[in-house]
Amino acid sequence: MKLQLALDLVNIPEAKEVVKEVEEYIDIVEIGTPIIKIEGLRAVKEIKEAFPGLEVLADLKTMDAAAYEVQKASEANADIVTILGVAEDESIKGAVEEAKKQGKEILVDLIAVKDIETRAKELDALGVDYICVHTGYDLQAVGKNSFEDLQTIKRVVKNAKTAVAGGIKLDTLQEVVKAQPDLVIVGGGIANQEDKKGTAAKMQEMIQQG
């Protein structure tokens, strides 16, 4: 299991700032899409280089010429690129085939994908490398979390890495590592936190012992 800390309501150097205070503990880091929009894949290249020992991936929550995207990403040193649950299947292969090209692993996000078990069982037939079941800002204000869903792609996913993401925090963890996803995204669960190196230390440990 491993642990990725999504950046997203920061520039360039607070996201370094950041990384920095908990880069140990954790396993990637998470360039949000909110970030590539306002400062571009610079941002994917730039903590790559400050943090070579760290994955990087590159949010970019493809919908559409999703090779190119890939491709793009790639040469800014992305680990990582995702792309959405909800785009043509054409997308999907398109980017897979290029990230194979590249050495490079796809992310799939079912963020608003209505029948997440279908979908799951269709995205992992396309060689997809993650599939990740995401509750968005808009829903987590609502009181909306991804655990059930995680179950869900847990009992149909057979071949990919299984992600989950949305409001994950210190007290909600322990439900989350249950679920024994390969991949736990904390986004404002460390960000935000006074201590930011104490809580990753904290969450990566619960993680080991899961």
Contents of the next structure:
Number of protein chains: 2
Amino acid sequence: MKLQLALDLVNIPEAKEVVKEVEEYIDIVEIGTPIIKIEGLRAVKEIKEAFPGLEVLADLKTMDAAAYEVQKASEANADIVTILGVAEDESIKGAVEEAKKQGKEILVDLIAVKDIETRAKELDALGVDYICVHTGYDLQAVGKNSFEDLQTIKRVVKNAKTAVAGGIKLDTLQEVVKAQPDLVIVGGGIANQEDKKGTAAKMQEMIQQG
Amino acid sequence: MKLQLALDLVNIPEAKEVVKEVEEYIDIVEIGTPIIKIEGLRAVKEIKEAFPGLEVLADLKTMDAAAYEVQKASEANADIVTILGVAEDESIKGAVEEAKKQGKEILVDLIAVKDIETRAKELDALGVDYICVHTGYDLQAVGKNSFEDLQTIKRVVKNAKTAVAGGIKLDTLQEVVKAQPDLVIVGGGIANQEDKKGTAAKMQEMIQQG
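Now that you have shown the form predicted on its own, what about the form predicted together with a further copy of the same chain?
Okay, now the whole complex, with that chain kicking things off.
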């Protein structure tokens, strides 16, 4: 099981500071969608340069022109690129093909997918590397989480790695770890804490034991 | 009826050159999703600075954290911001509310929406400014277009303006104009032509007559 730190509401210098504090306890650092839209893919490039020992995920949430976007993220040295589960199969295929060519991985974000079970099976058959259940900010705000959806994809996904994101904190991590995803994605649960390093250390420990 | 030039596969200096050539014949210039992801929102800011007489649309294709993304695009002087029709209603509401606060407009992109008619009605009720049918690059590549979907939304949308995008060229524009959308979005149909200015001029003329 791996731990990914998602950075969304910071600029590049702030992102570097947070990662520096917790780098020994995380496996992957995610450059979130808002950072990429505000700063561009140089955010990915700069973080990878500063932390070559970490995997870097570019949260492009690609919806179209998928091969092109994966190519551009690869040029910025992303290791993993995200595409939306609600995207057309043609886009998913384009992303997977380009990622294979570039030696990168594709994570599909199931945010806003209505029939998680059916779509997860389809995506698994399309050869994506990770399938991620995700309750976004706008649904977290009305009290939703992804823990049930995680059980669903764990049951039906046979080839891809499984991932979970959306509002995970230290006090909910145990429940998530029990479901045995391959990747746990934490944003504010680390980045907004007073003691980021201590929190990340505890989370990594729980994940190792899980 | 307005004409929007969509710029996707260019960098900022190339975008400026293309807009300069056709500016008198277009109403809105769209900074496409790939440009924003590669260059960041400064692409929007620079184009608006260079062409203050044109409306600028930031094609964010927002999926989450909608109010935040609309706020950031507003700070970059976008006039119109896009959100995905497949996004959760909570996100659509957040985008509309923030756009109202900022004095901006929201265009919802129906790309990959399965039931266009139902979703268009719902989005219309949520108070968005534009509803846009859109066949993306990855489906254009397998021969799809948006002309039928345009008829569908023209029939059911009562309040929002209607828009159409995806593979529109000079020789297909007449069919599009007949359906009387409020906004026609053209990308390669202008940007990839030898005579961009002449093509844009002809298109604007057809739209005026339509």
